[in-house]
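First, one chain by itself: the form predicted alone, in structure tokens.
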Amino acid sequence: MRNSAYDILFDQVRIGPLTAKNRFYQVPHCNGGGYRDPSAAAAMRGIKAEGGWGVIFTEQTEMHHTSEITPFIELRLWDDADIPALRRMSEAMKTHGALAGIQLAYSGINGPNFYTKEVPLAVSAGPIRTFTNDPVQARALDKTDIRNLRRWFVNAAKRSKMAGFDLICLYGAHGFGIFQHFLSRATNQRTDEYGGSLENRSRFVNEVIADMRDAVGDTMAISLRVSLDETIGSLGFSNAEVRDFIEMNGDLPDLWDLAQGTWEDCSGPSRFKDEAAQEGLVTGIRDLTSKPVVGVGRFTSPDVMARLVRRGVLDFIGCARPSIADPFLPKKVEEGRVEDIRECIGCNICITGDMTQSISRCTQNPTFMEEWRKGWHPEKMNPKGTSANVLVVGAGPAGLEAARALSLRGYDVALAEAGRELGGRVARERKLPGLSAWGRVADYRAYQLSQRPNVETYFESRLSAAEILDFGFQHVCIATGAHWRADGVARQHVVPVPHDEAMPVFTPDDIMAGRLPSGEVVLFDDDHYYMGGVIAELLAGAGCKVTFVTTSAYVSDWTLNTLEQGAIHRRLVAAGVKIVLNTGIAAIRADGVATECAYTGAPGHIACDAVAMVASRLSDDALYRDLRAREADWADAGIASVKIIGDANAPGPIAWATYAGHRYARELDMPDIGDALPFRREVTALA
């Protein structure tokens, strides 16, 4: 059934005492659930097992209470009490023949210990390295501490075996794990036998793996995750030194798990990182060891996957984000259904779950982390209810997902789009700098709808309430989107900004429609996500002299959560954009904008020829309001329900829209649950 070119991806591969059924390897990734939502996390991994992954890993698991990373919510294996939750996860992972892996992490210089209140221990003393510059320092491990730490790893390995795992990944990548801290001269300034030469800096990982082999190595495989290049200068663990380390210790682990540099480097969004972006850094390393190698690179194309294996670059195709976007990616390749793969768009909205300590989302896969909470399956819908048909108005991400999911339930669906193409905001935003991959949100759903005989799509169909009442559909779903405000109302201003009409103001909608300002432009960003930075980049590329003004201390502040804030800032500087932080606008004058310090209110002025306003959005809900005003006519028209979803209901990121569309489709014709929670949760048992 599958393309023979992909046969190589389904070879069995040995990992120490184990055999993986294929080369699809879900590398460790966070999900916002961790120790707080273990059943939700377990069900999510179990769905990947059903989807055909050969190896499935947990996220990082804190293996001892002396090193934890509160406020981030990961897994914990501090004592035997944590074993049952982890066993539930390993059992779910192994339901379809996958190998179950656990990533053990000791965070060292990255662990502030806000929960346990323990003094942090690190390879060398220094300030804790976290995302939030916590005012805490770690003390250096002494020889007794190192002996203790070796014992703690052995204890964690034994507990991992008791919890039912097949593999252990020792975390030493992204600057986060103690093994990288020993290996890198940036974090290892020791003068004893654990510091100095590469041989000395390799001593600790050699000792730990030897200890763990003695404890569990007869039945469990041990992998080591290291960064391919720290990219922090001469003191960092460079790609050349990584190669020296692997050549020196080629048979040390049962598998080498190679990730790029920092987390931002390794999991950079598609705007800044192409598929297989790490190929150059990993090529040739396979020749330095007899053990298998797994690498990552937001792989979405089976052609790229097969090429890297055939060339001998990788033995396993490591995926985190692509396994979230489509847990059934391996099975779809195996069954010859590559056109049905929900390709990751690289927006990194999944990572924001970890960064905000919330349940993760996926723009492409609304069922991610809802497998247990709501019983949602990424490939199966609940049966159709008693109704027969639905009218979906608006073919943006919410409307497209609603129509797709409704059709799978068995409803006859009419999709009415006011314009000439599918995608709504995605159709416009995909044309912005770096966002072309985001078009997959529309492309995937457009293709799926084209395969459904129970869906009819109508273009150039801007409907009125009267027309909808005449159609006779039983259910009406309004997904008409939103538009950007030009009046500056957002976070700084709750009423319109004073504006002299002599100064032209452009919104992102204007600019995406091809109406561009010229000359000197002040871009005011009070949205703080990606749009301000993208529009500034576009305008600079069009020849405008752009000054980027924001009330935040960062450009595109919220993209700290998507690991791209630094890259956005660098891109704008390279484009010649002037950046003005901690500054709001007080008024728009005929000759420029009046500014004010976000803290002191100190006034200023920036001369310009035009203003680009990236503030907030207004829901396009007029049609919904018109229908609600005629609710008395619904029964005669045969209408049982009218519901508004997505940006038309409340503007948000694209992932919020696809989730809204999917939820609408799932809940249509379902029993009214009243005031009950619409999802399951786990509540801590009282001691």
The other form holds:
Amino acid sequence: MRNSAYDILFDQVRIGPLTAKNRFYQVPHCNGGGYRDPSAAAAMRGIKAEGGWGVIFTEQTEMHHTSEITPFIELRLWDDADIPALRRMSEAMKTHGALAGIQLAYSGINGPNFYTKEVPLAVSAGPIRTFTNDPVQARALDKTDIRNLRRWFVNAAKRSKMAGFDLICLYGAHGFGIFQHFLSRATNQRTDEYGGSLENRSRFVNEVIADMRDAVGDTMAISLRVSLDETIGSLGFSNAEVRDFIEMNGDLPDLWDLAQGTWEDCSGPSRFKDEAAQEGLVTGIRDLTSKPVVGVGRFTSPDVMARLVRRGVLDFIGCARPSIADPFLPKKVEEGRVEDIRECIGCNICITGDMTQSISRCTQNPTFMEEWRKGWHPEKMNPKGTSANVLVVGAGPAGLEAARALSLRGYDVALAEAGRELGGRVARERKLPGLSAWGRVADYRAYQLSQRPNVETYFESRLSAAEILDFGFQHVCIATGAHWRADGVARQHVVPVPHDEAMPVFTPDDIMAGRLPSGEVVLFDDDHYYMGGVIAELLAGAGCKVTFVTTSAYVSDWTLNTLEQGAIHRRLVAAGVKIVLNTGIAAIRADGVATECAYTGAPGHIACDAVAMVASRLSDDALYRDLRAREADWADAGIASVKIIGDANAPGPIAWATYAGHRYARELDMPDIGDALPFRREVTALA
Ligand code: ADP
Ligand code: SF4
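Can I get the form predicted in complex with ligand ADP as well, since the one above is the form predicted alone?
Next comes the full complex, and the chain you just saw is listed first.
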């Protein structure tokens, strides 16, 4: 059974009129599904209930139509029509004794209102502050508006109750919620009784909480989510002022929910932020209030969690990403199965689902947001089909996940790997600057495979088609990965870049294998995800003088979606990397690269000793093609199917590979669905 050191995590804790069954608190988090995919989002929360969380929250819920954040897809509680979808979610949350919470947001200066076309209302007038510099300004709330807004919060609280929720979280963190906008001098420049002194700036939240208590406080608890520090210096709602505010208003909410800074600060990826990074900012706050405190910090270690509770820093362990990567984290701690925890790697791929308005994925948990769409459970596989065995070729993220999930289904699995270690690309990339936590993709699966009696792993086994035909496995899953191309073909160039062979070109694979350039290096990034920035950082650290050239207006521009673009730019500047944006390369010459402006084509030249090429990747699919060429021999060899998955099929982020591996395992031996859609979805009902 469980280690007694973790018993403290299973204490019951009072929140206002309610009692949470333990200290595991799933703080609000987006999922890219929201109001568009209500049953998918509800089922995802239901899985967390089953996984043992004591408190489970919705994502941000727009509580009135005069403030919405289109294009982002969260939840809405604009009128009674939204209640059924929300009730589906609260019911799922409450299935195993968790408290169900709803986060109410009025976005104020953060909501451009593209959908409702209402004029945004903010604490003080000014341009909308969001990711996209929208050409929209908000007008300041007048006294009538403030009275209306208080009433709208009460209406939303009543509807939350009707929708079956136990707790309401008032959103005042990350720059997203109106409560912070009132509290911070950066967004509150009012001269009336709602502006100026901290007491005045605190007036609105005091009024709203008093109103809501009158309306629903007998049965519901109210929490307030604020950032520990607005991180914009003394003008903002600083950590010192947050402490003053909590000291002055200690008993205001039933629980203090302490997030951090902007969303980028709060959900910092592992490349830039360690577990429990906010410990210093949160320590001591609990002494300022009699109410319980929850804080976050990408907690995956029960030792860290128990220490923070024992030290009196936190009452509740707040988790968003760790609860996505492993919805069963509390259960695993409770049952003494800590080594089975699927730890979040801090890659922020989950966040990209929200940022791209698609639907979220998780690198570690391929079942995330597929609980309803595909009926995938994070801990249980579908029953085994009629066949007996599978050969998985390649032990990267795709092959490892396929082998793990197939073995859980009950198949005998042989995993053949050309190299000497498990992990494929992850075994290499985990050694890059800041990416060590990504190794958890391999570590989790290596341990799980080691516990399975029906998996055999073969190292140094680079298989050929002839060998595979000799073996006689019923199913062959090819997960042989991909490699970076040196010829520059990606987006700017669809055919190879003209290249004078006198200039050495290095790919990320060369560099990860320890073949490093020296001297002055031009790194050309036409990939735009993390690899270019990471390689630049590595080369600068190795003493190269690096010029980072990209066609984009941003360094590593897709990382805007993982909330780390700014941090990457800052890190490269600090490492002394010269950044050249909006610039392509026309040719690689003997003495440097010929450049061209991405807008005008204006030519230029950068002298260098070597080029680091971060372009695109080529699938290593030769084995698959060889096997396909011998399809006529499959039946004699006893082979029923050969499939290719992951990067070998089409290169993508690691999350795409684990998803492909999981999907392969789920679909083996399943009936052919023909042209049917491979997932469920909800289609808007016509009025
Ligand atoms: P993915 O992300 O799709 O899992 P990776 O590139 O991470 O892809 O992993 C592919 C793995 O397959 C690597 O570890 C590589 O050594 C292995 N591999 C490639 N070709 C063969 C082969 N013919 N036989 C066995 N293993 C192979
Ligand atoms: Fe963690 Fe990455 Fe999964 Fe998000 S996608 S929960 S950051 S492992």
